[in-house]
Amino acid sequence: MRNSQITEQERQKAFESKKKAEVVERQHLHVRYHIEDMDVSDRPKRFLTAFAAILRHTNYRFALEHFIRISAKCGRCAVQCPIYTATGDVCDIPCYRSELLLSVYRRHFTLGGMLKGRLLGSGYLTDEMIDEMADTFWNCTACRRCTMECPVGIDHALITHLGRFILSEIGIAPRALVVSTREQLEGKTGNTSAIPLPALIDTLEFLEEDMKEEKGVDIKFPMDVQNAEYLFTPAVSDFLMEAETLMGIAAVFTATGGSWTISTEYFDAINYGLFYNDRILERVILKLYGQAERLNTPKILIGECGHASRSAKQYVPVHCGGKDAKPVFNILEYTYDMLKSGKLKLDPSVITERVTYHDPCNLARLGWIVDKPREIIKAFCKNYVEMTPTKEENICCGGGGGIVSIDEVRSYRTIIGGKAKADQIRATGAKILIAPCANCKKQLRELVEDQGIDCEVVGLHDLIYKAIIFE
């Protein structure tokens, strides 16, 4: 008992350590991972002006005149940012940070703000006010916990995204998403890993042949399939990382029947336009959308992935026909529907180990997927336990809003971001976590890894891939 004292002593005081040393690092973060392409020179005039032209474009205004209404400041939403309960430092309370552009909306796009600062000569814009925006913003992981707590119902996450953006487009962005993004529009490979084709076909004619030899059973990945009910796109990155993963997909379609393919010119569904550009995300979409078009699939699939999933659902219905447009499903939801119709059966006595479940933010914040993978996880996992807090009120994992694809700033996501999430995976005491979306998986293998917590992460169709059972 003493050696577990001095253990979570020392660990407590290394935690602390790190803590104060990243709270006075971040305020520099910007410099390190934002990305200059244009000239840096009159950075307010330039931002203003992109400013204008979004609110021209777009339907922000309407949110914005709203917002500036009402109280932005009561600290409410601060109890709710797992950010601000590790840091205590005011500039991540999420209302401060809301604030920072509704002030610069305030004082230069409405008629009294305008005239109220010409008349005093004061609230310009400024390069050190961009430099906090540009800081404060990118800490943020999306989450939108807080604004489930705010009592006037602002959606900081909202203002936070619109920041991003008119940030990005006067070339203030992450550099890890523009140079993804770019590969992914307008590369050679035309996806965020870089993958070739011919390195696609080969590693699924490999875990083609290791099903095989595992399971007995001809398991297969159907490509460019003419008229298939499902156009099925995961997260590009499954294809380097999480074979384990698109094995269980698999051998879900091949066990229930399932009519699905796979995309040979597009097969990537990550979207990191949702973190930091309307017009990536619009350009992303369309392209996502196109091949469903080319291979005349009904239905669009998106796999274990939160983003991926939420972005198509969102803005495939904005940006290609609204409610005539082909519906977006992700396979949890595939995978749920053939369990209740009894055309999927899992073995029960395979995973014994404590099993728990984090809800990906981009699924369970709107209650879209939240209690289908429960019960498909409750089928099979006798020794299942729940996070507190769960469900819709879960807490990010610490790398949401495309931090994590930012490894510069891994020791920020898993130290300060992740707190919370690791506190709370530690008092589960599950030695398996699972975790439906590339980008959680990705955080969170991390983060366990940083905070030393003995845990396993896996994805849903991991488990299914072991306990499944072909008839």
Contents of the next structure:
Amino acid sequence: MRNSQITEQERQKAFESKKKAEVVERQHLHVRYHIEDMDVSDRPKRFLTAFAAILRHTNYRFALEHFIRISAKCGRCAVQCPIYTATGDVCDIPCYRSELLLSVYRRHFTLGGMLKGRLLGSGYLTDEMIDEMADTFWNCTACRRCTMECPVGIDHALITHLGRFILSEIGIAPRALVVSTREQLEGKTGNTSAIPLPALIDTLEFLEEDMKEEKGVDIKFPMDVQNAEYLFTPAVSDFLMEAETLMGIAAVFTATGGSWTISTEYFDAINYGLFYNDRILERVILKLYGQAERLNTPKILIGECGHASRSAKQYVPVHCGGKDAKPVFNILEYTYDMLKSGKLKLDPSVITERVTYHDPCNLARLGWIVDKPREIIKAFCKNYVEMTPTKEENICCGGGGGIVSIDEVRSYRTIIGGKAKADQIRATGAKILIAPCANCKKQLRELVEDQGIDCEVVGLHDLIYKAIIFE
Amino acid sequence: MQEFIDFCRGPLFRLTFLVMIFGLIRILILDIWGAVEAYRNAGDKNLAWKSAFIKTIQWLFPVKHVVARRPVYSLISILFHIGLIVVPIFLLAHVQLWKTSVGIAWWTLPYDWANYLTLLTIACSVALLLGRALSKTSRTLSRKQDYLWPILLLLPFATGYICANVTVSPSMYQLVMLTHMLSAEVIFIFLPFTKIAHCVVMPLSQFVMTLAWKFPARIDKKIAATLKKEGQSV
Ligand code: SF4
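Requested next: the structure of the form predicted in complex with its partner chain (the form predicted on its own having been shown above).
To see the whole picture, the full complex is given below, headed by that same chain.
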């Protein structure tokens, strides 16, 4: 990663707040993202109550205990963080950020800390400390690069994850995420983009006609098929913005004779719970799983979306019966298998431009889906270049951790969050950037636009759609 | 004076050494116990054992990480750790003490090596201390113990070196020896209660990280009930 800080001018633009002063005043909170009005009384006490309740019913305590024992404050994580590398601000050092929450834990939830605090009469959680957490926990893109580099093994992303969870329990969470989630779990349409079912059906029929015209083949989006092999659920925004990705996926299923279905009752894999609240995470998982049970599909398949895939992959087993739960796959795994088995054929003469591949953190960081997409790409794109660093060590698009959905922080995302990524993309000289993730794609499009990079951002199935051969 | 030295070498050493051993065992047990509990509560027990194990080994013998990033800092830090572990355990004079008092002995460092390694450890701790004090990033992160530890660790090494290599007057020798033992004993006492505890629990970190993301099943309603938020809208 190039060690280049932003200029003073860029800083001002990146941190420019679009919030009205009176809102900040009313909410007693200096953060750049919008928040719904909440109870502002006695925040520290409510924070501690929420913290205690969470500790009581979850597994976080043992990890926090471990982390406070070993934290060596070596600062090695700092050079890994794309945010800190860009801002150079102390509050963006991963270890500093973690310490904000660890110190609250130490002071209020360990015997030694409580005694010391009582004796010295100090260290009590204050409104200012909550302000700082609310600000800096949402600067982080949850990319988990820092975790990779901590010699003693502190999971800063886990601490930020927990910090956001506690904050959200006292009403501090980005409005953009909360409003979408409310629609998804309690609204009429039941999805984060508020797409009514008739509109969805219209869209899909329209796409089917398109595909018939373009490919001369009947390609369908099967709906509510009982006993299909896969329940397919993409990030719902794909239905609005990533038609080509969906067409590519439908084409792959048609060409390979796969058995799949979309549920009309619930068709959204987005899970913002992963970014701000474990309770929400759980509810979204249960909703998704309910559809797999209703349609009796043995497998769950998530579309091109990193966080949706990771949250389903990790938390379906957690909440739906451990190893007996229905297995979760990402669409790249299916397409890869089909390619290897020879059922999927791609024309290597269609895509001639130079292409590169962006690893979504949620797919690649833990080594889940790394080489498969590369093999698919190399099967039909002859002019392929890697970014550096790449694979498990990739650099985040700059919109991770749910930040991409917060429109009012776009300048932060494209000036600071995506700075290192922009340098990386430029260095490849690629004209097509493949990013198999709804969130990454949105962020990367804004990034190339704001940074003036001449590169088209697409999903992997967008290209597959162009190159697929029907026999 | 000699009596005091004997006291430090005998009962005080035994006491502080036991404090350290039991302190470390306690922490290890607490840590493992916490992890076992968490594993029991986890809704999904399918852990990535293998990858956690590989990462643990990669950090215990961090060759890969040295070449990858911050080579100078990493190298100094690794040499420092090697010196800290090897010198006190394998120094001839220390092993002889064990032999005369407890009757056990093991392989020892050749005299010259021990000397070089001691000097190297001292140099590394000074370098790390300077690095911490001079870099803005590290300065902001540092607590008191982060500065005190390198100094404290440096003491027994420097005094040990003097005792072994420099000819001083007998009374001076006693003083240096006393400092040597007392500083080591202070280290023993504080070791389990500060960040140096990582010497025993650090190998568990990668497992802790993997396990910590395996939440217990169905916590939504329980937390809501505790916070009296049942039925509340998102
Ligand atoms: S998760 Fe990524 S953005 Fe967040 S602190 Fe770590 S390296 Fe920085």
